[in-house]
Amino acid sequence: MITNTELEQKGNAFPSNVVSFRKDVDTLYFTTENDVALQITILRDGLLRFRYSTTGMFAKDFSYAITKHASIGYNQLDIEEKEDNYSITTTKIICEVSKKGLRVKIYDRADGTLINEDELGFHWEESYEFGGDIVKMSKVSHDGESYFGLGDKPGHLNLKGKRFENWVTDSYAYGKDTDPIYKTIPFYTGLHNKKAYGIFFDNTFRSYFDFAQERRFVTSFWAQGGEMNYYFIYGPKMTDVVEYYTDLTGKPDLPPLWALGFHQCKWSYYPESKVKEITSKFRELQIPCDAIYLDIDYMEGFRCFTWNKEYFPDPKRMVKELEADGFKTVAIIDPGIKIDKNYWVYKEGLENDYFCKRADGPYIKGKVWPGECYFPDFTNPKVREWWSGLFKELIEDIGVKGIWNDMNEPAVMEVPNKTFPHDVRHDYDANPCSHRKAHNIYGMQMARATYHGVKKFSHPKRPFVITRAAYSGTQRYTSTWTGDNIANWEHLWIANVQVQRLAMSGFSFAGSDIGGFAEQPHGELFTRWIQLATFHPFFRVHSSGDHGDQEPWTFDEDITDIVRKFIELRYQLLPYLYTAFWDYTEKGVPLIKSLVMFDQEDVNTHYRIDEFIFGDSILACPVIEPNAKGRRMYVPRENWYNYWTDELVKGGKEMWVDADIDSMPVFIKEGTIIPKYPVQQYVSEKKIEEITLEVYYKKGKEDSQFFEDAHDGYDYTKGRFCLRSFKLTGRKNQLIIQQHKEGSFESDCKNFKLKIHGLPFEIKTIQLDNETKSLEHLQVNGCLTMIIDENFSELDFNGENGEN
């Protein structure tokens, strides 16, 4: 028998027509004859916000995502009521609600384009099971239309066609299309007749997205419990979506310098004698390095916070004459509290009731690597700052320079589902909830309250945190990596793409295990995975003790001389790598940008994946086959020197690069000035009197930047940092560099050494500073060299005659 009840509860519901409309100031009401009311708010001229209830009324306004220093404001509203539909009218678009259904459809104002249209638009069905709903979004997917983003998805980078889900998951040695995995960022990026749009949709329960999959000409998303709350960006160019989408969701602080550094790690370096050995091993054969990691044996039978006494029986004497020789040590910290009544944080938590507990009363217990543990509800702000106070010891007492985050999805062993049941309770900042609700979330809250407790005790230094889970905004508190992945040419691919995709969805701060966590590369895959990662933010070696060593003399001679070549690249790139990031801070640029980012007009971009834009001059593309002696590669427009050769390439183009086991193809954007720091073995580890400055020269006009200050502390954000502007100016015989200096940082450096590269004249007169320079301050050693005052302020390079 079918009753009535059983029908109601089958298919999806819709919105009825439009009954009622009310504006307040930026926020537009529109309710509907059954009850479901859509609010529009205009946060900017290209970005809106959709809320929509099916009660008529909407839950307490609270997002971990949102920060509450974006960039609100705009410079026009209009609506005006029409037969059909209501017009919002911005100085960037015209959205149009219709009357029948809340169906939305967003057009470019400019030019009447439309940019982004409601298929079915808003739908729902009634959760039984759960209470509430499951809220439904579907969209056109037109013609041509693409997608990128939704943070580090391992499969091809354009999502077109392909369907994905979002919760966090602890996935050892996934593959390529595993999914889901650790991080969820429910945020992409549509391009469409050549615009972008983006797409937030800010709902941490399980949510999906399926982009033209299912439906050919239909692109959806959907949560199992929530708000239907998405917000959209309008750029039109993709790189202003993100720089958006990351202003709204919180930019980073600068990290110290050394936190861009060349970072060793392995399950696990122990004991004492073992780190020294490694740690000596590096200095021996002049690798750089900044940083060396202890994982879990560190601890006294796993317990977070304590010192295996037999390992470690002075920590403090060790970390400090660690960094005596330049190492800055990492220690992991995992959210499970092994249960054990003389454990000294376990009582802490238990006293104070800060443990996550069942629906029913008792605590969530689940084993993780200590045995049976407990996990802190880090959703409760009384939780965050007992966890933030723990760090004492380790950081300001001990000196440990950086913690990592690993374990926190929250990953629970011996489990189907491999983390909390569904009915364990949060506090939520104070809006209660299950662990539905609340599982996405739990990595990003407990790196939140990490980030706090090593900002406390590391001040007046900057903190600097890794985590492995995270949620839209996580962006803000630290550094992540793309976890357990596997040493095989597979991977590579996948580490490649892992961190475009996080870029590009406003997690720039990434990396992956170089050489593969699980099993053992042989040494061709470890150097051109190393190759790879010195174009990465973040930059380290992880590997599994189960599958032997990974460190860069692991393998042959020669291996090791071409991975230290490429560290050493590294650490002459700093301060190009650090003046992106000064950039990511300020504005949310991605320090890596697809080549459908860097040209989202070139149709040839949009399913290009291996290469990339390393800050905004460095064209990179990694060999990813073994055996190969080159590869074919897609240069995008401009022109570029090839870094190796010099050579000048026009773009636009797919072409053949030699590339042997030494090499990887990298390529400079004419008209560039590169920074570049002299060869350290850590940062720091001399003053730095001289800088190279690499000119390439360019027909026409090019803008660089070169951002400096002390590489740790806050006297940044006190105007104490130095930005240089310069500005090229190339002719037919004639080459001037112009600077401008910003800032009251005084920089050790006194000179800047040119390095010219790509002249097309000789010179016959040089002028600094209106002042005539003899031509003997020119030298010829593979490319024009000049040593030059830092603080100059126009030189002028004149061929024969003076002809412009």
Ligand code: GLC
Given for the second form:
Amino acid sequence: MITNTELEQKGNAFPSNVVSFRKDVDTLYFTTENDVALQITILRDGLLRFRYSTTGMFAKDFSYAITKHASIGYNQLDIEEKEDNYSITTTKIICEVSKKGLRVKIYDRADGTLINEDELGFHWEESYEFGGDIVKMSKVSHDGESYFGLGDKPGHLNLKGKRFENWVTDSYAYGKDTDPIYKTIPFYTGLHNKKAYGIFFDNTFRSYFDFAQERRFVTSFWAQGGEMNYYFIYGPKMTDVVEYYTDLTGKPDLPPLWALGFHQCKWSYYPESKVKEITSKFRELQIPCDAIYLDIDYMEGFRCFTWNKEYFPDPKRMVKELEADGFKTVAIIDPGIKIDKNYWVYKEGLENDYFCKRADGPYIKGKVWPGECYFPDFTNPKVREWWSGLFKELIEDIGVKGIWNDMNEPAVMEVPNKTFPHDVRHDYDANPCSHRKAHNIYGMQMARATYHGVKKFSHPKRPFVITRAAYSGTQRYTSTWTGDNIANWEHLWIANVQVQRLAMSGFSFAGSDIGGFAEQPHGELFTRWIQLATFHPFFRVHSSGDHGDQEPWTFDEDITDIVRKFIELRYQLLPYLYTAFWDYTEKGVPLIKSLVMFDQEDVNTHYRIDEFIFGDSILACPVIEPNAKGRRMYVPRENWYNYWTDELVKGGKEMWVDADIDSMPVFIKEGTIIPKYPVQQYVSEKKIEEITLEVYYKKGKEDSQFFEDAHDGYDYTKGRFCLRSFKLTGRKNQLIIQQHKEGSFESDCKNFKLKIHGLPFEIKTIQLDNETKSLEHLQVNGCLTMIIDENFSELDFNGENGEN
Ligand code: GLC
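Alright, leaving the form predicted on its own aside, put up the form predicted in complex with this ligand.
Expanding to the full complex; the earlier chain stays at the top.
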């Protein structure tokens, strides 16, 4: 194991004294006596890129992670040479670079707080085996500093005291401490002195992060090759850090709304009659569902882009019939192409030389589901284009609506390292390299090629793709799931952690295999998992099928009823989730937020795990133990309404919350307005002419949003959306709701049904857009309800003495 923490370690080399400095527009260049070069590029006032070279020269700049759409530009850049250092000032930070050793310190410009400081800073070790360097960076870890992020790591949310490796790995039945697993997202957020910053180490080689584990006051990261190339992202809010990171590595487009509905999957549903039996049962039992998945058995001998005609004699007809019943079909596609001279995909790949090769020329051969396979080099743009084109039949002709990319780590069976050998060659978009460099982005490039194909052939509808392997930036192309988990209580905990962590790593459209992939859950575990996943952006049941069934009706009737109730809740909340998704695509705001991200100033949140915020204002906390009648949880500062009882609780403390098997702790932040659809069996089943607005009274002001569009297609990019901004103002004797509408989309909605929760006064008068309404418009059944025109601008409820 390589460490960078042995000061005396013979192999380590360090930059010496700075001998030259120059500035070229937004980039500063430093060189040292021993030919170390440092480039600092100022991308935004709080976003700096650091690149180090040990030879004085930099390789061609290329990254799969960074998007060309990233927002760049700063307001101020002043450089001052001081006795010991160079000082760089922007509107947000001051960065000092020492003349001895190129060590960096970064301060908050406004109040001078030290945010981040190099310990040894950049150093390296020559890699005799492969050439180049093992590049290392060590930073001071401050007392009380916490660390978050790094993608799909299954352990505690706060990474402090732990060491991690990044090497995308097929990890069947992983556990809490398994590392690495399926994804590499070398980005973390540090938090101390209530201020947050991020570090994104954009290096695709096998990399490591040590968060004050080996030495208590040192956090370090290093990689087995490539450049020390990292971005420093200043918040100071955690949400800002993630938003800037997501802006840099890319935001997804809006998914079709059906993709946010419930999905049912298993390895595998076949033949056609089985698929139909499952989908009919959903409709019969009135359990909403939008997507049904076909795992590898739909293919002919696991050959991608083929169909087993015995099981599926007429896929086009089947997919059409499923669609008529409101089901979208999603099919799996793996990277391994079966070696079979009569198989057209294999032949095309071979003829065009699209498969990956070993260093000395032969193709890399590996065993996956179909037996011996060759593997397309997705790092070659020509191969990606070919791959995209292969989806024509599945998507355009047959009508499949989504593609599921799996085994794209790439996973290889029966070999000790579970993947390609290091010497395999890759094009890497005309930067030829070995698998050491391309491994971590292989799956991402497969998902990218898939996305472009599905997008092209789905047009004018939106694509849906899901991937298992990922590197930073993969969120631009696809959704993801957390891989082969297990049906046990620990994995319910893990699913909760992983989906939160992915969201704070820029990858919000994520979920777990509900109920567990390996083994079989009992009804209670399945129910608790459905409850949690109701609040996960991606909502899919999947299981290996080896251990029995895992459909909502597999257990007893009571369980089916509870599962239905939660899936129905998800469908009611779709407009709220879709609005949050839109916010994510616009600004990179994570779809779910761990408590620390919701309130970083409250130190009680720094080690909380179970509770999280769904969207902006729903607090959810799963029950993750058997036989529970409720649980203790931390309710963050602010006032919250218990979703089930409307009881108002004051946060900032831990409390017991009742939640028998048919319930789960869910709270709504006071002042919020939540749009809700009626229950549908699938998205677009009904023309929705009345939308409910759940209004949660607050003494004070609160803003809420509601975004609508056609729920598919691209018209929204041309202004055909409807964005409603609501302003709620609550006083002792008054509640005002104002609406402002933007965009040219004509919603089907004619009326809002307002449901007012927690109103502390008796209504005496109602003004709607300056007209007095009679109190007869109000109904009282549990909470106050009123139907109003969707175009209202201002609604004013007054109590006894008007506006106090
Ligand atoms: C892998 C996937 C799993 C899938 C199976 C068969 O284990 O992670 O989701 O069902 O392969 O394709």
